[in-house]
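Only one chain is included here, represented as structure tokens and corresponding to the form predicted on its own.
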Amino acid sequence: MVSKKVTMRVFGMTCDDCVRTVSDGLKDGGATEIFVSLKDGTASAVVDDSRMKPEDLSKIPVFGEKSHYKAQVRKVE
């Protein structure tokens, strides 16, 4: 296993319903320590770099096309 972090600016999240949910939809996307600002607009977390790519956890169900959160990779540490 290859952890890595990925930083990501998140665009559409309103309130702490939205953390909420983008939190979950990373969760269930596989990813783990996972954190999330609404301040910011930007989240972070930790996916296995050998079962994800982390450039594509911005393509995971949160932030899908019937989604209105949109997420854009910054970093990967």
Given for the second form:
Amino acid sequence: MVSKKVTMRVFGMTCDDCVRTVSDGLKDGGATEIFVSLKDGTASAVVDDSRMKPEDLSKIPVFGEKSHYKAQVRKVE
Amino acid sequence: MILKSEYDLVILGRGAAAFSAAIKASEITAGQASIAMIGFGPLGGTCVNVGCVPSKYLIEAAKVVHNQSHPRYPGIDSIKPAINSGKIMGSLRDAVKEERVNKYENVLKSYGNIDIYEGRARFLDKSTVIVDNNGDSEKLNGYNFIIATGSSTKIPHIEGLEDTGYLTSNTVWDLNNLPGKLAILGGGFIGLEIGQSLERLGTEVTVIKEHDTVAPGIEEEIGAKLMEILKSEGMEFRTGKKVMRVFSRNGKKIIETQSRRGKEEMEVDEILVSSGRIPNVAGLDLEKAGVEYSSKGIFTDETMKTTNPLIYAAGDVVDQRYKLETLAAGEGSIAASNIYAGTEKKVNLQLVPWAVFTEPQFASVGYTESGYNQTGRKSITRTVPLDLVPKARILREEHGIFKMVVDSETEKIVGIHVLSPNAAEFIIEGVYAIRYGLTFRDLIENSHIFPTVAEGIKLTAQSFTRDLSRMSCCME
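Taking the form predicted on its own as the starting point, write out the structure of the form predicted in complex with the partner chain.
All chains and molecules follow, beginning with the one already shown.
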């Protein structure tokens, strides 16, 4: 297991409820050490790259086709 | 307004592809993607300012004149309407402005996340562009870029052309007095549309081409028919002639051509250059961004991604077969979706309909007969003359052709090509047929309104299995 820190730009968040929804979505998607910023429209999280490609974190259901939220993976380290 | 220097998305260009991309990106991101749109000249690009909108206005105005001087029905006298070309062209420019304001300037006001920059952009590196504007420079950083800088009129290298002066599809709209005699060099589709309109408004129009066909790339019999129709209206075609030199003499413009039969001179009042369009890649410093291109445009895959995965391209600047506003807007939207919605949407040029708004109109979707055969598959085709379509006979507009190309094994439709009144209005039937893999038999099973010109598509489908001359109206 290799932990990767993923930094994302997150679109569509307008309130604290949105932050909670996105955080929960990231957790459900298998991420840990989640930090979501409403002000900056960003999120960071850690993923186990033996279970998931870090780049695929923007494709989890909370950012899916029917979701109001969209994300771009900007940095993997 | 305070502008930023860091953007989620930087769009080079302000035309159809750029607007479509910016709006789609805004919709997907709930208006939270910060977007810079960089360009110069009036907002909206080619189509609204110097393309589809003014040309269709001129075509419709000319049609009114033509219908009055050439009534289609017995018992209606021909009249030659007085033409005030200054008023026509002035109203054309007003119409262009109205469309630009309604569909671009006002639309932009409702997107607070889009900043407009005036100037020419060039890449400094993979995530930075410099915007040059009248000696001032500004640096913008972006995460993603969409290059949508469009295309320009291709000006052939002809001795004396620059000094003598010429019109293009960018400048012809500035005219107030229409030329008495006009030569169109090249005679591309834009030239044919403008040429037929001006001819109907009283200009003597001559098309000078090196090719013997009026419109290379379209079905040969349809191109030949279109040329025949335009000739019958009075347009002259001098094909197989290369323009060697252009110069001025006694206030006129002289065009010297060379053909197998020797040199010829032609004296005109004005020259319209219509020899195609070239992508606007010059000066963008695409090498610095890792974006590969050629003189035909920027290389993209079907998702509109360039050779730099963070940079997309859309519209006329892309190396592709068609230069169309609808395609540009579609590609802009695809690029934005693929950047922000995580999709892998692709453009399919076989499903892109296109049209030439001459009268009759030419509209087309999918493969030509020879194009399909070149793919290694075999086609069967049917061609139906327009005078077999009852509505065309009623309209007294019987000059035209329907052609359908189907796969010889599956009988699926792979191309439909129409020269008829209103062809651009109903070619969409061909798009659906190809997109959803319909056979010509599927088209036959669906009723078409009688009498319509569009019924010609069904009749063409029926001609695969029956003799149309032995059918009554509306038979299935």
